[in-house]
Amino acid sequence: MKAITVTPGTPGSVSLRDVPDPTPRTGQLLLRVQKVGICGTDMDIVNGFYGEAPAGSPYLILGHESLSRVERAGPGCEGFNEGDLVVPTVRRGCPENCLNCRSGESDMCLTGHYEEHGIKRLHGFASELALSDSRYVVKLPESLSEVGILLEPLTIVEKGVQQAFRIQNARMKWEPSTALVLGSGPVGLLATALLRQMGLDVTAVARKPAGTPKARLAASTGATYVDVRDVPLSSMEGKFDIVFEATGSTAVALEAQNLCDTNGVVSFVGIYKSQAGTEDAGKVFTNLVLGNRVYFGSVNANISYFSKGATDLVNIRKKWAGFLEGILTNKVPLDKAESAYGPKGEGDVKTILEMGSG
């Protein structure tokens, strides 16, 4: 079968090339991939920043946001049929079994010794057949066909955001109305989305002028889209419940936690590089003190934020016609593979994989 491979930290090494088929175990689901979508983590990994090959691969496929359709479900696969739309998370529990992983939170593995299909130990679904634990795996319907591929990235909206919930009722009575969402990729878009259905009037900032196409999907939901060129982000300190912040920048990580207003919450879900330090910490740290505040990160997420995310899929298409499908700019077939990893267009949202037909 054909696979998109690299060699982990070689830069440039991605290739599709000719790789056997997978032979499914007790458990697991044999898929037919339909679509793969790329993100930032898949850039690095292809550029060599990090990535693990399966023990005794001199490659790893890569590909952990994907869509597929069962093609064989074999002993202990109850509840699944041949032709079921689904899609697998990503991570998987380390071997130590932690109190988290055994507790079905690998996502918040104590050990750091996961796996990730296509990241860290674990082959990834950017071929024509893979596997997955039936354990890991959701159930999409099919109106969710063309668009089930966002279900990965909207994960991590999910967590970030249920976990701000939590944290916040936890600790005091809380009854947000605003939010403030940082960056405008399709993880910063799926923020605005699911804010904006919850009820929240929702600011969303970028560098991009307001015709543009991430600008428009944006303004869309309803929210409020401003482009930071325009209006500083200093001039918004203190106005929101919650901040979710998804641009990778440091500096507007930093500047991120002062923007929340009194008993507020920041939700940090990028990944950051190190950067000589900019901000007044004593600003930050006085501010966290005397406003009640609290910043946290998140990173991936576990199967149920993968099954209320495919509920709030099919919420978020319904009540936005064109939203999801707008957020999908760049489709790419299979045998024009690599070209999906070079640089994005100017327009352009998210690039995915068309891997067949389905």
Contents of the next structure:
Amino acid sequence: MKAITVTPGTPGSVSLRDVPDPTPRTGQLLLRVQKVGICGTDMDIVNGFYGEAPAGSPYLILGHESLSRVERAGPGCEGFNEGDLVVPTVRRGCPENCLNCRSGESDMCLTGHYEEHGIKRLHGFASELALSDSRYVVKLPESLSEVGILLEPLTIVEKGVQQAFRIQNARMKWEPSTALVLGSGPVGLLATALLRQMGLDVTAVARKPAGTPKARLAASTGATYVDVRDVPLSSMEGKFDIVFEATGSTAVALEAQNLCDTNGVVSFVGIYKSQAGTEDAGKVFTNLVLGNRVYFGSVNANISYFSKGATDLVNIRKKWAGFLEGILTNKVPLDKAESAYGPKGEGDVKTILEMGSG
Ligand code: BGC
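Given the form predicted on its own, corresponding form predicted in complex with beta-D-glucopyranose:
Whole complex next, starting from this chain.
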């Protein structure tokens, strides 16, 4: 079968090649992959900064954002049928089976020895056929056959938002009404939609003029879109109950801390590049203490967020027709896959690979 592979640590090694078909073991679903999404993590792997091949393999098959149909549901895969539309989670628990991994929360793994499909020590889904342990696969309704590829990035939002609510509701009475989303990439847009769907008054900010596709998509959910080049972030200090940082920019992350209101919460989901501090650390901590604020980080998502995300995708699709479709600006066929990992065009929001039909 055809697969998109890299040699981790070697920039420019991405290639479409023939690899042996996978053979499912008991409990594993054989998947016919339909679509694969490309995100910043994939680009970091392709550029040689991240990623690890499975033990004994010279290459890593890419692809952690995926949408498939079940090709074969053998023994140990009860509840699945051939043709089901499905999405597997990304992470599998650590060999030590730490407290969180054994509790079904490998997204909170304590040892760091977890494995991730398409990222760390497990092949991904950017291949015609793929395998996943059926315990980590969610079924999607047919209505999501075009946009279900957005489930994995939505789960990053689900976890970042749900954890913010859990933290806040556990420590006080909290009735949030305002949210700020920093960043208008796919994760920022999905966060905007989810928070709008939850009834919050959302401000979405990015460095793009209001007429661009990302800005229009954000505004289509009823959010207020702001180009930070017109209205600086510093003018928004202390205005929001919840701030969702999805730019991945270190400078923006530092500013994000000042943007939540007293008793507010800031959720960080980016991977931030090293940058020596110029910020007044004393001010940051005093602001944190005197405002009872919470700043927390969130990575990955376990299957509970995938199940919740599947329901939310259906609801978002019903509420804002064309919004999810509008995120998928770049659809690349498998035989052109190598080009999909190049630089994005100005109006592009998200690139996905079309792996097959159906
Ligand atoms: C993926 C997560 C993963 C993280 C770190 C993200 O792009 O969505 O599932 O845990 O990268 O590897």
